[in-house]
Amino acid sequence: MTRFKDQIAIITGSASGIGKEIALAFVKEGATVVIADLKMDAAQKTADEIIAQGGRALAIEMDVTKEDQVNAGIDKVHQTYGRIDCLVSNAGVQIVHPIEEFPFDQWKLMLAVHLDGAFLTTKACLKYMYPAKSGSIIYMGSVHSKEASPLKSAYVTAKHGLLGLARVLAKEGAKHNVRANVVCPGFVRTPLVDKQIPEQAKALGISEDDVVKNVMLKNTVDGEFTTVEDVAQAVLFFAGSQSKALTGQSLIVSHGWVME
């Protein structure tokens, strides 16, 4: 299938993890993905692994939180392509701790990767499509973009303003027919769920399989983890939308845990 044939999306955070299976899909839909991580010998990894599949892929190393780097690999995009027509911000981490332990430069960590990490890219990449009156831009979001779970305030905080940040582009760049959505998923087993497990077990007191069931899966319909496949997914149906009806919208990715 060739739904984004000639066209170019960037992922951040795409060496490994959802990122990655964001930019497998994109690619076997006909894209070139721009593979953009912190660690870059991790991103030209996955760059060859889809070049060598047959696909299209640069590597550009990019630490979110600075300025000066996601202009220069957003640039360095433009240059090699001559065009931007989709930005994954998906780039994140996860810390736990009370509030009243929660070391403040951790906070702060974790708020310029998710909330600086997006407006930068985003601020980067309007700067094309705004002239070229066309792009789409998606945040991964999370259910805690919709609720609240204990020990996550910065994780909470964090994608929650995700919302406002998709809400406000949409509306000012209606009129560059840039449009801008939040996917919101559920617990995905990932190497950053798989780490949370054990850290959440010894902050509640409570043993590694009651955080599986009775914390991250207890609201589900089916108690079951969301896929990366499921995110996958989400991302191309907002990316590869033709209306200009679908924009300021958040998509809930959950085995049910949220509904709205």
Ligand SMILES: NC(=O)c1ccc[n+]([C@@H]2O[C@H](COP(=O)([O-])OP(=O)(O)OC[C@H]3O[C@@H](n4cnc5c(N)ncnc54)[C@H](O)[C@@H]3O)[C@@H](O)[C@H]2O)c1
Contents of the next structure:
Amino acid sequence: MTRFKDQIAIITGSASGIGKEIALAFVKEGATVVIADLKMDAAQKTADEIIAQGGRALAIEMDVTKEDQVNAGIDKVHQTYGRIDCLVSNAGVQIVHPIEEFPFDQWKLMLAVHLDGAFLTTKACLKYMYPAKSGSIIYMGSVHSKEASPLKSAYVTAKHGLLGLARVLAKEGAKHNVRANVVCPGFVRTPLVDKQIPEQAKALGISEDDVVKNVMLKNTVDGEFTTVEDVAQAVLFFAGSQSKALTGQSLIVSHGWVME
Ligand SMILES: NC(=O)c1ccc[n+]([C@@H]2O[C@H](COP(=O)([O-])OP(=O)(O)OC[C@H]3O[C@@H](n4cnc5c(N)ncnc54)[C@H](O)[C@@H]3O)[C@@H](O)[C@H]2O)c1
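Please give the corresponding structure for the form predicted in complex with the ligand, as opposed to the form predicted alone shown earlier.
Below is the whole assembly, all chains and molecules, this chain first.
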């Protein structure tokens, strides 16, 4: 399939989990992908896997909270390929504590990875997208962009914030033909979620099985986890649309957890 033939897609946090699957999905549709991640070894491994399967990929070491690293990485992508068609701002972490115990440095880290990261990568890409009069930026939100859960104050704050950034970018970017949208997944079994299960069990005083059944999947229509493939397809839907009408929106992919 060639929906993204000759296109360059940068995906942050794509060495593992959801981001990696998004990269693989873009490659299947003909795109060249940039695997931008804090963990260079893992990023290179993902890029090598793609190349071994006949795809095109470039690994870049990038801490999305560091302005210099972000700018250098995005500039390198443009120098290498001469265009940037799509940015998926996906890098993320999860830290759970009740508010009264939330360490301030961890609060700041959460907001930095999700919000500074989205802002810095967006700003660096707009430098190339605006003159090219073309671009699509997709933020990895969450059901927690729309809903709150105990212990997740920093995450919920950050994920709600991404809706605001996407909406402003949709307004500012329109005259440059740059669109902005948010994908909002439910729980997906990735390292980020696997780490939370024992942490939440301890914090809530319940079993790990109860965390899965009665916390994470309780409000889905069928008790199922969302998959990385489900999320990747939603990202490609936004990225692949040629319609200027599809901007400033958010799409929940969650087995019905939170309907709007
Ligand atoms: N897993 C879920 O259930 C779920 C649900 C909704 C939203 N999300 C969101 O999806 C995104 C990806 O999560 P995931 O579950 O695949 O997690 P993951 O832990 O598998 O992957 C996250 C990736 O981000 C990278 N990363 C972390 N900090 C970074 C930084 N400062 N700079 C660059 N890269 C960094 C990590 O190295 C890792 O490769 C996150 O934004 C997360 O909030 C996940």
